[in-house]
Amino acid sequence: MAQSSIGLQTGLALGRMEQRSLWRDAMRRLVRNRMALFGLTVAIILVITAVFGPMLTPYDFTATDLTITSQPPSFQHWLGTDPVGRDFLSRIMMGARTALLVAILTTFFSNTIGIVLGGLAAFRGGWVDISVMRLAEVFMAFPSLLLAAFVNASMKRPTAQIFGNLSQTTGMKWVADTTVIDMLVVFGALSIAAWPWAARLIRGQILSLREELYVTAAQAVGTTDWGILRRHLIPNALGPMIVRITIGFGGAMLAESSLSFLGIGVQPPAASWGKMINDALTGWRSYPHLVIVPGMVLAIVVFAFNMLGDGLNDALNPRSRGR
């Protein structure tokens, strides 16, 4: 009995050492990947711009001046001005805040829902698994962008009414702010469209992990199903989820810009790269930079997050070790 206890403690200690070495090895592999470092650098710049945007922008991004509409780049306005005389560089920088905020909220909520439902489906099986997967298939039957657009267009007016009543009741005027409502509806719609993919991924990971010996040992000592799921299965399935979350950041930014481009996403006075492209389309032949600049910024950011996700996949994938 004592020998078994010592063996179990030794195995757990070796497992922890191996886990730490795997994460250190993953970090070394990530640092050696130049494209992943490029993606990480762009992500850091985006975060800094989004957080400190108001202190970094040369002008107020909402201030209009009809005497300088659609100006080309100059020393006063490095990227020119938009059709209503707003500084374009300032709006590009504040658009980073919109893109990052929507990406963070969408990724967090969609993956939280997916991890919980997918984890329960895989671990409990039976009718729980069938119900969750059939529900996920119903959502996945619709193209993600079209589903998000439908939810967004359908829920914006009711949400505005609810928050307007809440603002009158509580006296909190910021609750009825159009930017807050736009953000809430957009990340809610995108989360509804994205959670099934996270659920399917985590389900597949847990189905392969639940037969491991440490799960059997946890069951033998009386650990509850939720405890096994929270302490053992989900943490060990986080590697692929980290990759998906990183790549999902770029996808969420692209989806938000697409909704704003269609006129059902984040609208002025908030800055959105997609809305900026839409506003400049009518005069793009005369002022092509108003379309090219936000389009290029969006493309670079999405590409950077995809490269970072690929780098994390290579770093965390055990099959790629030793290459």
The other form holds:
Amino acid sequence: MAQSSIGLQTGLALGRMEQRSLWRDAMRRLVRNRMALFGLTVAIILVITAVFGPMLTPYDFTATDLTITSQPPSFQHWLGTDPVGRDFLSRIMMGARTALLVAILTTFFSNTIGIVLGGLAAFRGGWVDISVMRLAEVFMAFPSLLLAAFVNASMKRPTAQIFGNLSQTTGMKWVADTTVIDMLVVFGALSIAAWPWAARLIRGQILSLREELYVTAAQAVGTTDWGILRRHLIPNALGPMIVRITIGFGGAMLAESSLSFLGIGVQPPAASWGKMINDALTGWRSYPHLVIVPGMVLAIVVFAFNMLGDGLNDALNPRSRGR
Amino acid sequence: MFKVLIRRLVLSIPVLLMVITITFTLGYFGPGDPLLFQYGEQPPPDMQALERARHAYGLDRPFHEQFFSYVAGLFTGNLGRSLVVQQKRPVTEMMQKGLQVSAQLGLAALVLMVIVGIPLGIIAAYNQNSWLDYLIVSSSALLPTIPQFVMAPILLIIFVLNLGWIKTSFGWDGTVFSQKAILPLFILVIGPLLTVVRQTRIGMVETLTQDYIRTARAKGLSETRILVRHALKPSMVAVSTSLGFIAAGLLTGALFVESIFAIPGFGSLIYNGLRSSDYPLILGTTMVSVIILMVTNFIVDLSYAWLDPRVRTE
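Switching from the form predicted on its own: structure of the form predicted in complex with the partner chain?
Okay, now the whole complex, with that chain kicking things off.
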């Protein structure tokens, strides 16, 4: 009786131990990290605001009212109004949608290109490796934001032309919408500037993981290449990738705002934090809140994604902690 | 080592050629006819005058002819004339003027990094895990995440509007030693400076655990002598690794800071070029930025050889 009870307990304990997988462990470490939790909270609020956008905003974010221009915060307009009388809180909230959309597309495309080309370079080696990495080097020779700004500025007209023709032939009005074209050009430009860094990271990851002893061990017991890729390479490369993607995500939101600040990104009536800051800069003495609010929102969001990335790094790569 | 450097120099030539090709092609096919663009949405009043202007600028020649004459111009320092800004002045001349201003800012930034950044990093490393270390490390994590175009208006509001410590804050007095340059310089330097602090700290912490430092201590050398003679040089390897990022940060930083504070430097030229689709200007500034980054990376490689004797023998 006693013996079986001990057996049962050991069994239960073992069962519990099996449940403590890599991801569960990582989750536990992440939730314990206060700064990471802050980052996660901001990210969740941002996503909710962006997804439900117009349902949550108190006013229509494009509705102008020239009787209430540049008002300070009040009960009717919590963050005041802008110089053409649009509700500022609504515009800040819709700015989240712009930033998030561009960041999601940029992250997805730059990393897809990076994974495909970086993976090809690492697995094929030889001239494939050389030509991919040379090409990446050419793109990395530019200061990233300047490259994005340059591509953005020069591709805007051709893209608008192509989509204008497309909308005429297909009859779909939305493809020629200026906001759609603006966003498309911005995320395209950012992806072009970002993919080499992703490709180089992936290639490095694969090359270094392939030399690990456990891969040799797996090969020795006759695991197939696909099995090694699935069981060893992908799970081990995933951690650093997730960290890079999270930090890059905040960076992409910042880059979108930067391009819009420079006046070549997303244009009104669409809302972009960078453009809002630039617009308010001429009146910074009279209406400081119009500069401070979008600026602080942008800074907090970028900081939050950095903290989330750091937290994920500690959670997913526990060996790197304390460095 | 010498061979490696030569090899890198030779390999950078095709990269530069590719960069020129990409920028020129984008500039050629991208914005459409640069002359037509100046008329905006309205149709040009006189088609013949337009044709004459196209011929005068050489824009009616085929792509490859324009490309080769541009590349040939690069060797003689002729980068074409601005289409919009400042009465169609030569791009080279505009960039010379701009770089004279930006170089002062950049040099001042570098000096601050060395005389403020490195000592702060050393202090943090010597007081590892003290409150001072935490303060330095956490501020070096927080401050660089604030974008320059957010920090600038916030500092303006605090120091000019509320405190009134700085009276005039826009424009350029011809020198970096002026009240007007305080805020721009601070905003430009804070991010790179904190990178230097962080990297110095990392390098220093690692160096201080080395055997030869313990030997030096056992010999009875004073702590300053250990720092200056033995610890400082090897810890700088970590700093020089990030020099490329710092240079890129200063370049993009100049773009925002100079345009916000109305400083007529290189960054303002990039900004004006982008805003008015002034292609010769955008091409020129992009090319010079790429060359600045390449030179920086070359200096990084040289500095490895100077800092770490093991690299020299390779």
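We call the rigid core whatever largest set of C-alpha positions still superposes within 1.5 Å between the two forms. The structure displayed is predicted, hence computed values, not measured ones. Residue numbers count along the first chain shown, from 1.
A summary of the domain motion between the two forms places the hinge between the two rigid parts at L238, out of the options R157, D60, L238, V293. Put simply, the smaller rigid part swings 34 degrees relative to the larger one between the two forms, by C-alpha superposition.
The two forms line up on their rigid core, and A217 then has its Cα shifted by 9.0 Å between the two forms.
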